[in-house]
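Below you'll find only one chain, the form predicted on its own, shown as structure tokens.
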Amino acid sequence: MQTRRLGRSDLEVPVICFGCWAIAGGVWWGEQDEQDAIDAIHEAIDLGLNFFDTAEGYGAGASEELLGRGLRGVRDRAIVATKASPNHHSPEALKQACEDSLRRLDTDWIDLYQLHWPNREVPFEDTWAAMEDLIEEGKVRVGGVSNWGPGDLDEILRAGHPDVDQVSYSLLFRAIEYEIKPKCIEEDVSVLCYSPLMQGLLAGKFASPDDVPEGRARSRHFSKERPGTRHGEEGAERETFDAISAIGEIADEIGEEMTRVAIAWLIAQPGVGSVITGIRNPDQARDNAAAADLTLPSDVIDELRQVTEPLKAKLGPNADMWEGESRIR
């Protein structure tokens, strides 16, 4: 599988990366069987795919908790990638929080930490010198971020270098070219695209808004009319629908699967080091790494780009998917 370099790092990843929160089960992904999770992580190692992203908020440890035990005596092939959570960004927590993430995922190093949303209630300087402190230690190889915008990253690139920005980005959401993808290009901090599918909108699985379930019309697309929303807008559900249709109809036309488009034009896109992809059995590591070998011609990449300006615009450039007022700045 194709890999890629993270930032200034000397840490290479493939460019599709499996994610880990789904297999935490829960309110959000109903039930997991542990096996099947195992198996994935064993069969999408053999696949190459060996970057594997978790967070400790993902089921409040219950995935670094599972990809422990599905990594035991395979650690040594794997790239694991977690996050601390903002709450534990003042330095002497985020080295608890370390401890606790090497403990859970039964390991002596993680190949990438990231810094889970901005904590502006800590000085970046002190957190990202207890980042460095972990680095010399050895407990941590590379650090990141994610879901930091512009101005966040402006501040704490005067601490030091976090190597990877992690933030939502597809087809159907692409508000971070407006100003975060063109500074991590300038930065050479690598972007890692979480909701690369928009939770299944680019699967195909719902042919109009009104078969879109409660619990995945929260984001920015859907009318603040729909439950569980935040943002208190009025959504773009038209221009979403319109923007799956025709993105449907170009993988038609060229005999693909729409998630492997949209994957693929992921892959395709400046300052993209890995695109993660929700897995929760061994079916969806072959489908997913099948994703990888898909190389998009130039003029239907610009197609796509073409066919989602609409969205693009009428979400805007706030990096949130689910708040009206940014958290992401």
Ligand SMILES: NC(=O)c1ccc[n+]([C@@H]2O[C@H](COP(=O)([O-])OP(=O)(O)OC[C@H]3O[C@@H](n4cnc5c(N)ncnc54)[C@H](OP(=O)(O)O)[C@@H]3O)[C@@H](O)[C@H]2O)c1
Contents of the next structure:
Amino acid sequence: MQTRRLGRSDLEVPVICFGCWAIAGGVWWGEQDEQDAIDAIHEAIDLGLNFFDTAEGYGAGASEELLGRGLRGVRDRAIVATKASPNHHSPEALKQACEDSLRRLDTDWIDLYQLHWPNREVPFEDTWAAMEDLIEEGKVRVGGVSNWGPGDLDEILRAGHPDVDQVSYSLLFRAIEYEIKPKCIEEDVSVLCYSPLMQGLLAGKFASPDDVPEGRARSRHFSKERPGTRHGEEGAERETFDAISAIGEIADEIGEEMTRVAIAWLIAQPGVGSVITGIRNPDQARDNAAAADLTLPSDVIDELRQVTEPLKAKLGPNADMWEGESRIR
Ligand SMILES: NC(=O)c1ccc[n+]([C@@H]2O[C@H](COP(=O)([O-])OP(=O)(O)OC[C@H]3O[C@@H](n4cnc5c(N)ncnc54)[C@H](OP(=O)(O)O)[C@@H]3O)[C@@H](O)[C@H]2O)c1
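Taking the form predicted on its own as the starting point, write out the structure of the form predicted together with this ligand.
Let's see the whole complex now, leading with the same chain.
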């Protein structure tokens, strides 16, 4: 599989990453068959999709533990990324969180350690100094951030150089194009795209907003009337489903699956290091890995951009998928 180097580091990763949030199951994702997840991990490694993203926060450690079990005996062939929750950003807490993640992942090192959301109560330079200690000690290879906006990036860049910013980016959520992606390109920070299928919306599973399960209808695309939303906004349900139909038509015209088209479009965007697709079973691993071989013609890339412009305009530059008052600054 095609690989890209992250930021200024020497870490080369495949253009597609296996997102491990959904395999934790739970309230947001529903039941997960554990063997399916382990088989998916093995299948992915065989396909060269050997880059895995998890977090201490996914299922309160359950996702890290499951990934650790899946990688038993094949850890050397995998690249593991995890994240420290914002309440663990003081130097002592970060070091303890790293130890806890290493234990759950059953490994001696983390390839990419990310600060999951900014914690502005702790000076970024203190957190980053602890990250650099972890790198020095060989527990972490490369450090990064997630959900950092241009202001926070400016501040942390005074302390050091995170090699990635993991943010939400998909055809249905292009907010980072306003300010965050240009900033990342300028500063050599690779963009890792999360929720590239907009949590299944771009798999064409749902014909209307009412079909979307509660846990997945919490984003700013959906009306504030839907249970579980926190954004207080009217949403953009019509624009979202118009965009899904238009993307589906383009995929049909070129004879491709919409999921693969959505992933391939992101891979083609400047600044993108890797696309983190949530995967729950071996079929999804195979399907999504195949997107790495799909090169979209430039007119199709442009057409996909055009049909998603109205949605981009409606949702605006707030890169926070869930909150009206952005936590990403
Ligand atoms: N840093 C952050 O704050 C943050 C936030 C969100 C996510 N992430 C990371 O990004 C990863 C991906 O994001 P995500 O899980 O939110 O959303 P996603 O990748 O947009 O969507 C994942 C869902 O899409 C469906 N899917 C995937 N491949 C498919 C295929 N080939 N055919 C049909 N359906 C398919 C599955 O739905 P079913 O469940 O219905 O099978 C899967 O659960 C996460 O696992 C996590 O690692 C990070």
